[in-house]
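Only one chain is included here, represented as structure tokens and corresponding to the form predicted alone.
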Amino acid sequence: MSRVVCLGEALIDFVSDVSGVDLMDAPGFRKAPGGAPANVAVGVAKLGTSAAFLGKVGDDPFGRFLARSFGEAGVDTSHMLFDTKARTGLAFVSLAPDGERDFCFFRNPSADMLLTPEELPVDLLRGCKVFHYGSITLIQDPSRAATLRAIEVAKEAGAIISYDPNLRLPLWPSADAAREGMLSGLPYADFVKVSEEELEFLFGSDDVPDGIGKLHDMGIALIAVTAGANGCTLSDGERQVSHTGFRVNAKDTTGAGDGFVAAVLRHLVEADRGTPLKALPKDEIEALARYANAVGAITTTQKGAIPALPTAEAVQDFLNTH
């Protein structure tokens, strides 16, 4: 029984070949796998944890190579569902000078968006010690019921809950839809990862404290604010624990956050955190800190989530020399 359990969007994102120009001016582009809850699967797996996705994808070449994808990186994707009606979901990306990412997404509707709470394996869910789930597979049904089906099984079960409101506005009706289903999302969390730019978005402030205190407002006891390069802050209610981040050559940052999340989780079950998610000591919050940030800076020094994912023992050498 795999001990993550990650569900949501599995896509292919076609990253243009050439940085600092536009979508339209792009040359051409490059096939990667992708989707958030999916490369948290994936990270999760590499640093050495077992882990599983669920999702729903096209039964065509994309949805194909996305099972075979995962299931390479150590993924258990037997709970994968394959439609036959939608197709797997596109996403067209450029990349900026700086590695930070433009999108254009293909969904009318795809597959992922189509995931009902009847096709849930709820088995997998009652066996996992965290479940994973994000913003996007709750902005409209089926697929929405679905997410709060899965998350209501795998917190009666004592699992965990893992959320990231990932912000992907041209996928929203409005900008006020977004905010809306993305905190629609947060009282059912015991950990969540929120990059600054959602902190702000979600509470019309850049105060990261306030925000934080906002959060843990709601019931969530472990929360990570990420800030790119600058590194993150993680408080768990009593404390707040700042790690600057590392310095490295940023050639794409797809899957950083994915990362770091992963990171997390697979502490979270390592050491064998339970429900209710209780404060951590310092010194252990200090490490987790150090630990994401390397796993996210890592994922940022090539192109693409999935093949830039480090395994644990790439994580050790890297902070061996940092």
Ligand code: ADP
The other form holds:
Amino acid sequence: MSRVVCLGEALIDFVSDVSGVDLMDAPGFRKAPGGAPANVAVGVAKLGTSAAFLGKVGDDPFGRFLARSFGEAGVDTSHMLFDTKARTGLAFVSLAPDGERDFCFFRNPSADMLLTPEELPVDLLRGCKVFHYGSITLIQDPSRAATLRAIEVAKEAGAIISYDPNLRLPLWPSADAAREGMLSGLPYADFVKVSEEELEFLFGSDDVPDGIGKLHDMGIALIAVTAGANGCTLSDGERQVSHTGFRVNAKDTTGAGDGFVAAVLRHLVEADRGTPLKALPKDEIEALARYANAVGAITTTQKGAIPALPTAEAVQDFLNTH
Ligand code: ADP
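Starting from the form predicted alone shown above, please give the structure in the form predicted in complex with the named molecule.
Full assembly next; the chain just shown is listed first.
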């Protein structure tokens, strides 16, 4: 039985062959497995903790490619579903001249959006130690109802609940709907990871300690605010610990946040944390901030998320030399 279950979207990122162009001028694309919760499952499995991915893809070559890629990385994909009517979601991505990622999504609707509560493997959800979800399946029904039901089942069975509210504005009807929808996933979570940008979007302020306070007020025990190359702040309500991050030759930041989340989830499992999630000892939270930053940093050093996510051994080597 997998210790960590990640539910959400799996899709293909078609990444522009050349960077520094927007999608209009991109000459060609290379396919890469994507979807934040799927990346987290891969990250956890590569770190050596058992993980399952739960989600629906199309019964098409892209959906099968995704299942094969996650399986090869060590993820239990036996509960993935293949929809015969809807296609696997696609996202075309390029790094525009201004350094921002230019996205174009093909999901009208894609299979991941059509996961229903009835399709959930209840035993898998009852047996996990950590259940993780994101904000993309919260956008519309039936995947929203499925996500909320899965949270309920896992929570009732005593799992630690983890949430990463990814900001993908083009997928929501409006910015207000995105804010409301992302906020709606927060009250169930024991652990939440947000970037500084997402925290500002959610609460309309760039005051990180204030945002952390608001998240704790919602009942969230452990909070990570990531700041790209500048590292992270972890807060467990008793103390806030910042780690400045590692200087690396970053080639592609795709999946860095997912690697960071995977590192935290792996720690919660291996340290045998339960619910309710309690404050961590000082040395443990400091070590966790450093460890998660290391996983995030290593993930930026290679192109693509899955190939770049490190093994436990690679993280140890990195930590020994940094
Ligand atoms: P997201 O990918 O969710 O937007 P961030 O960009 O904040 O999240 O990255 C998550 C983590 O990955 C950071 O907290 C940091 O540990 C690591 N990271 C990201 N970008 C870099 C970078 N350029 N150099 C070193 N570490 C990085």
